[in-house]
Amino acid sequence: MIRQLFILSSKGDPLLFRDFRGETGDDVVNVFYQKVTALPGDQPPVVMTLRDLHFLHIRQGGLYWVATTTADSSPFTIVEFLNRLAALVKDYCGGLSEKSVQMNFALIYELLDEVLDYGHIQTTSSDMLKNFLQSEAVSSRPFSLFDLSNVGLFGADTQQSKVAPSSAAARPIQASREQGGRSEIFVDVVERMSVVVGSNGVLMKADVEGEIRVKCFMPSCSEIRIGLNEELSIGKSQLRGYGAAVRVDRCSFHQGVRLDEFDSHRILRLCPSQGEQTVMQYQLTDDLPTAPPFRLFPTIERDGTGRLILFLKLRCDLPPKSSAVNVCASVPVPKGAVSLSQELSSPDQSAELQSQNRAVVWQIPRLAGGTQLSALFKLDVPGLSSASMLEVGPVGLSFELPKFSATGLQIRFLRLSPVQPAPSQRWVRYVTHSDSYSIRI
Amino acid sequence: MPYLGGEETVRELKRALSNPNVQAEPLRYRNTVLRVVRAMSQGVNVSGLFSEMVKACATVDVVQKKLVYMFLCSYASLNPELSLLVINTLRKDCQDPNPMVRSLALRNMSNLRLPSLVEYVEQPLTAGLRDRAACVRRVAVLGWAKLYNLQPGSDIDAAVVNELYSLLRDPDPVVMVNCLRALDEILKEEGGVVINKPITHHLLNRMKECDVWGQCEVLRVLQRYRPQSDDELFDILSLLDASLVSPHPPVMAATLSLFLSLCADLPAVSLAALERVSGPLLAACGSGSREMRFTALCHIQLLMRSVPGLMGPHFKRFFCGYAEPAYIKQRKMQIMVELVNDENVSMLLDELKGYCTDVNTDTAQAAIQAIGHIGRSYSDRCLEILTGLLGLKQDHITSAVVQTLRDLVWVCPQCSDTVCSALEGCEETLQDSQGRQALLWLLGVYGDGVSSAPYTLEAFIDGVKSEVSLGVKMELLTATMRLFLTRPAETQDMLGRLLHYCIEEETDMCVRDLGLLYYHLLKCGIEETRNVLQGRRSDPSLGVLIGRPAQPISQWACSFNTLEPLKKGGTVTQTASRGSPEHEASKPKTAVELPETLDCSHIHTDPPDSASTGQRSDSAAELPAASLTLSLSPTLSPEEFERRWLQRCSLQSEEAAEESSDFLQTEERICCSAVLQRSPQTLQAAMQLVNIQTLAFTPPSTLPWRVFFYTHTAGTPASTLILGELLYAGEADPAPKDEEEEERKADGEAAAEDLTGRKDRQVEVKVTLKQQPKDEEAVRAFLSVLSTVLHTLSSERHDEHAATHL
């Protein structure tokens, strides 16, 4: 049971507050904010308690989503609910930010009223909710020249781009109804890798958490069929034939997915509701079908003058057609490092010394598969000793691999039935993120 | 948040709302209302607009209605009278053909939270229960719960309760779940909604129709049901099996809760359920939401209390991501420590080693402590890592390492050599008091192995005047004492300085008392000091990590799926046998101090001593009742004392049988074993406190031991002079008749008697009092004062003696 619910900006301004039971007279928002600011760092514990007030919060979109509740309520339920609420707000407002919440506060209040009554969760399905919500979303996206990119030279739609822009799905779901906007459906395969590579280059751990998300902007869609790789096998015990079979360890499906054709043909059937939903989740543990996407060859030395010299070679082992974007390597360096001099192999890369995080951060906007980059960093560290080398800890890599799924899971086809009368667009996108990719030195 | 220009805004909004032109245009009207609500949520007090807003609710625009209702519900309690006007509009809306409008009106009517309006709300709510539209019924059902909570203690309408029970069969699953919730709140005092067999089976069958939240609610309510037979129980369990491995963590957790409560008597089934649920829980640990990960981790810790090996094969899943928040990392480390075994220890240590240099100091210290825990089973590898970390010379790391080493040595004494060699030079990097205390403890206890220990302590002693931490000072005293025992030559001088400082200059009573205690202890001789201070140096029984017995599930089942495991101290009970990292820091300390206090009280309960204790407290209680006032004036010179004493002696010997009217001589024996070892100064000071002047002493260890004293009593009839002598002539004689003889005999021989041998036996001091003029009341009162003083003195001795018997 949720007593109060409020949303705070990252700076602690209250954006929204709703008291569902009218029980507590205290200024709970301030109580919460004081508790957060009293703690060092930016990571307050998920549960905080003051007398009989129990705060449970999540961070999404830079905002605090806070519920006050009773001690015996299920944390799983409340955390899941807050996540779902944030997802709903994102669906209805077209994005999650302080600004979008502020601009759409009436819509969110309306949403909250339908989702929670007297602190009890009523429904969070966007199919049900769409009948009750009347306010229109105000989109906060500013006018931008990039929006014109789909407009051809002579003002006509050219369909030149075969890839949906990543911002395409960031729009309010209700717009499709009012404006008769394009009816589109996105099927995203999103995977998160967490990898540990030992100092000798051996793969110590490689886990992939993946999900298939469907984001639907179609006013009337009865059923879609999603075909996955036919050779997909599930579980460790199943015998595998030769060849590149795609394998996952565990998978689970959304309630609404019908699996009658899954065992034979690996086809998922479902009637998507508007907005985003996760259709399938799967995990793969300790057995990547391909080599890990990055390898690092570090050389670390102390020179005679007390400088630390880091020479890093980063190799991208993706297939040549793919590439990684927004690669960012963070190398922990000894405490007290004062200055950094760098030699990078191309001008679009950058590196800086973040003394607060005690790390050198090397940014690479784009790294094509099969290529190798190198960087040389020289750091002035007063009082450098041999023990300081211990502090040059595991390198953390964060990256995004568009059009790539680490497990090899593919979507063979996406069919809508019945065939849509209006022209509809179907997009299938793949992306792999780094959850945590660390390489020990 | 104060909002500038609030009044101005309110006035402007008021004008706009009452402007007929605005009211005529629906869109403008709605936008004005929107601005009011926006101002409200920004913290402006817009309650002055209440009457305008009441008018604005009479509209066909649903969006505007919603906004106005939200406004009205927030401010209704401030304007109960005006709220009555809204009721009419709301009741009219309840008849609206549009079900959405009906449910909206009904919800807000019950949200006004005004007890005075209850009578108007009941009728629409009753009608709402039978509405065609499910969304109206959902609202109406919860509306009754709101109504009952508004007037606590009011009679429960049986008809409504029956209606709600019958609505459990409503075709809409949300209505059904809401009925459970409403009945639970209405019937709170009777123990909530009654779950019998038909209802249970009905709910189980309908569960598939519910969404995640409804399923959780049903599963929660079902925990109250007790199946009547084993067959029924297993039917229910097999129905629930699918939701036990549900991909939705809330359903999975609620199902496991239900399993555990249903199978409280079937541990084997419960354990099987835990095995089954480990998969979904692990999946939740990899969830995209870090809060969900954290929740799952905390619950995995709970499960591992009963099935320690549950996550063994999956230990890699608990490696920390480098961008994860500190609270997740710390939980993961706690789990990793539990999963250590021979195969994975080197991998786990490698991983933990990487966290020791984390930017977040809490994470770094937690990692170091985790390595220390593993060190209890794999000491060599862990010591290597820990001592390597000392080379970094960073204060927070060194501090954590030294504390960890202290804890480790306490459990594994075989590590002491390595630890000793690692300690050299640490003191320069240590900043915080916790770390320095740990270092001092180690130097005190293992000072013989650290060659530089005296110099380190000397640096501490030189800086003791500017030391602010009480703990460090106390630890420093103890450590110096201990080191003095092992390396007296190097330490004697600095110990003297430290004791002098503590006793003469220190303002804190704790430190001063400890200094005094040690001072007196040293006076008792080196052997006793050794007995006190060199107690146990380790406690291997706290030890090993592996093979911890599994706890029964019932110990934690009630806190599963509540906020309890997520709280900071949630794991303290879990690791009670081994100490959680934050708990661990203080543990060896208490363990060291504990025996002293324990044994001390133990000595106090010895039969002879308890007698004296009891006597002491009795006399202390008597003291105010006696209402005896002693004074030192007029002063008596030693010569005068001697003259009077001897005069009375001769008098006594001459007229032994004669009862003098103005003179009383009495003899008494007081048991106070240790008073003899008291220095004359102590005795004198103590006596002076109660206005007894001592005049002459024999030196402490000579026999017979005598003290002469006098005092004046300011009693009611007349003031009297009391002269007294304390005499101890060697072994106390149980037969009082030949004490004179005994005394004379002892004169020469008893001095040779062993001091240590004597002190444990009961010592009776003979008190001879001569009073003039005679006043028996006063003498009795004086004796009780005197014995109190002597007992107090000897019991102080006892505390130290007690400590020698460790």
The other form holds:
Amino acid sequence: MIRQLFILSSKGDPLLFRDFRGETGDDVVNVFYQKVTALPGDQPPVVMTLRDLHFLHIRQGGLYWVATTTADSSPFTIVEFLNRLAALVKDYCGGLSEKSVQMNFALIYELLDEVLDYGHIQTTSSDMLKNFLQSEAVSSRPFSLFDLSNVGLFGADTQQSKVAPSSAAARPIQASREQGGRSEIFVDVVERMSVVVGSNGVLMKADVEGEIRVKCFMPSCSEIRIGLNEELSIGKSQLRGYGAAVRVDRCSFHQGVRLDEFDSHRILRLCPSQGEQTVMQYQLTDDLPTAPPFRLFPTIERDGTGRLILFLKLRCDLPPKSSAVNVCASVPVPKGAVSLSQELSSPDQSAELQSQNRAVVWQIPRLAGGTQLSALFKLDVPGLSSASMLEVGPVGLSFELPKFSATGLQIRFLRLSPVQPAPSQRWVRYVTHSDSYSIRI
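If the one shown is the form predicted together with the partner chain, what is the structure of the form predicted alone?
Here we give the lone chain, stripped of any partners or molecules.
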């Protein structure tokens, strides 16, 4: 049983508040934010307690989603409910942000009235809820299929002559046609890489976690069929097919996915509801079918004036037609560094010394495959010694790789059944993010 539910901004401003029982004071919002900000570290515990009241929260879209309850409730159930509530708000409002919540507070309050009754969970099914919600979402930016100004574009594998912007699916599922309510379906292959590269350039660890997400904007779609690589093998079993080997160690599927054609033809069948759902999750451990996307060549020395000299050369080993965007390299430096001078190989790069984090942050908006960039940093570190120079590194990279799949997983086809009478668009998009990419120097 949930007593209160509220949403806070990252600064602690209450965006929504609903008290279902009326048994606790109105200061629970301030109490929670004081407790969550007083804890050290960036990851506070999910469950916190104040006398007989328990606070359970998640972080989604830069917001705190908080529920309070007593000891007679399952924390796992409430945390799962908060995740599903955030997914519902994202589906019905078109995105998760402080602005979207503020602009759609009436719709979210209406949503809460349907999913919770006196603190008891009723349903989180978007198919059921769409019959009861009357308010329309307010979109901060109208969707346009021809807006190609965004850098992070994903290619459509089934329609290579057209490209959908990365914000194409960020719209309410019940948008009217005037708001851009086109009949479309998006299939996203999203992967996250965890890589550790030794100081000698040898790959020490390489893990990939991926998922296939489906976001449906079709009011009447009975079934979709998603064809994966015929050569896809699960685990250490014998490789399949005659093409390039594609392997994952383990995978799991949404409960609504039918797998009767998966073993023989690698086809997923499901009847999608409107909104976003994860149909498949998979993992590849200690193996990559290709070389890591980046390689770093560092040089560290001390000049005659006692300054620390860092020369970094970053090479992108992606195919020439691919590129990385939003690349950020964070280089830990000795404690006490006071100033930084820099020489960058291109004008669109930037770098700064973050004294609080003891790191030099090097920002690269775009790095094409098969190219390399360099940076020379000179730091003034009082009392620099050989021991303090050992504090440099390891380098942490964060990036986004559009139109790239680290495991090689591909969508062969995306078919709708029955064939839609109205014009519909099908989009397949690939993106690989960095989860933890560390290079020792």
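Residue numbers count along the first chain shown, from 1. Think of the rigid core as the biggest set of C-alphas that the two forms share within 1.5 Å after superposition. Fair warning: this is a prediction, and the values are worked out from it, not measured in the lab.
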{"property": "Arg250 C-alpha shift between these two forms of 2 Å or more, rigid core reference", "result": "no"}
{"property": "Leu312 C-alpha relocation of at least 2 Å between these two forms, rigid core basis", "result": "no"}
{"property": "Rigid core fit then Ile300 CA moved by 2 Å or more between these two forms", "result": "no"}
